[in-house]
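Here we start with a single chain on its own, the form predicted on its own, put down as structure tokens.
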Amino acid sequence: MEKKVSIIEFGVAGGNGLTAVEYLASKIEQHLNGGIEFEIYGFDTGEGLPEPESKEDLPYWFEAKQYKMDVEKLKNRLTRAKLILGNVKDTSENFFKKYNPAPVGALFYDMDYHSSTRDCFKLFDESEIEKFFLPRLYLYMDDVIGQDIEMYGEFNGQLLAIKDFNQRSDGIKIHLNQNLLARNNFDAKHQIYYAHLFNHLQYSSFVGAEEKDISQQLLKLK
């Protein structure tokens, strides 16, 4: 089990979601007695959304300079995320050489855009997928439901995104989780997916030890 691992929120805005990363990282490291630490990162340009690319971008819904950061007053209510400022298309292709992050676990997605959603997936090009990466990921997707008025769907925005990434990949695929869709009382049910690093020199490697020993005590009772 890894000791250290990295959490990575893109589209940082106000910052809500990030320091609520940081209270749960740092309950869930208070729970564990030390058994895991946590490093957070957040990709935001700083300066609000791009100007849009392409009508896939949704720029009925979305514009430019929309979610504006307040840097300084982020930055003063951060406890040890580390914000990596500009255009995710720019600041993803040295992330890993940069910061040597501890491999990743999870990653939140709130970019808005098809474009920019795209150019968060660079990260899944690092060569070194076993030093950065678990061989799973939890991955939360904002914006793949929304209003009736801002009609997502698999043709723009994210989902579109997820549909490119996943045609052109073949080592790692994204796909919408199965075992949350039945809980009624859990509301991001349809926003919690999961990527399969199928060329992760792990990915095999047997994690069910603990339901086969179950498994086996039930059998005992019968």
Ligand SMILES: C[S@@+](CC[C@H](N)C(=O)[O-])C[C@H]1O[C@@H](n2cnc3c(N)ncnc32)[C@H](O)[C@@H]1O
Given for the second form:
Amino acid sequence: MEKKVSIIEFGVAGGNGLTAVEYLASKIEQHLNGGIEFEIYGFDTGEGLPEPESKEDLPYWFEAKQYKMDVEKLKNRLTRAKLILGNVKDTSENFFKKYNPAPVGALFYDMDYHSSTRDCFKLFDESEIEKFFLPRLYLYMDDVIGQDIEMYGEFNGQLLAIKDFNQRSDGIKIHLNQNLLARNNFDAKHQIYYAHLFNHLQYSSFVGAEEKDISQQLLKLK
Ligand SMILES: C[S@@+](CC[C@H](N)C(=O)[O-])C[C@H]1O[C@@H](n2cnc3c(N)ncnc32)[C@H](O)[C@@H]1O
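Next, give the form predicted together with the named molecule, keeping in mind that what was shown is the form predicted on its own.
Shown next: the complete complex, the earlier chain at its head.
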């Protein structure tokens, strides 16, 4: 059985998120002792934010060139993640063909704009979903909560991109997690989403028997 899973971050900038993913992936691999292996990919222009496309990109809060990456410095910092440089509207097009990644299981969205998040979702246009995705995915959406002045909502930014995606997509739906909401000790509980790939051939395979075992093992990691 394939035990490799890919993790993707959209929006890397200085690499704090991506290096944290590298660290945690290695820790989980060691802990599960060969039970799982991760591939890690990070998408970014390498030049900071592009020009905003519209008001839905929140130009009152974000502007072009913000979060510019020092590419060489970051490459030296990374231990295993692959950087995919260019505008995601282009790099998402041939990602699967070019990199032939292990099935994607988790995606971190931190490209700030409505338009960039919309273009990240182009990965879901892939037709070979069994080859390139797990049937259900964990998503982290960075820009759905913020300071008062950011004023995110369902008519702008990432939340609008999610709403539009769900409207146009029949087979895949993205929604806020419900189970973590009940936890008091988890800061990111409003930013963890799930994607259900309802047309995935493994979508209905029963995983209940494995679930208890995996939760027990992950609890020991804390
Ligand atoms: C807030 S920063 C990411 C911060 C990062 N996740 C961290 O942990 O520090 C947003 C990044 O998204 C990238 N970005 C935004 N729109 C993009 C696009 N259309 N294509 C590629 N990268 C984009 C910018 O270059 C910028 O580096």
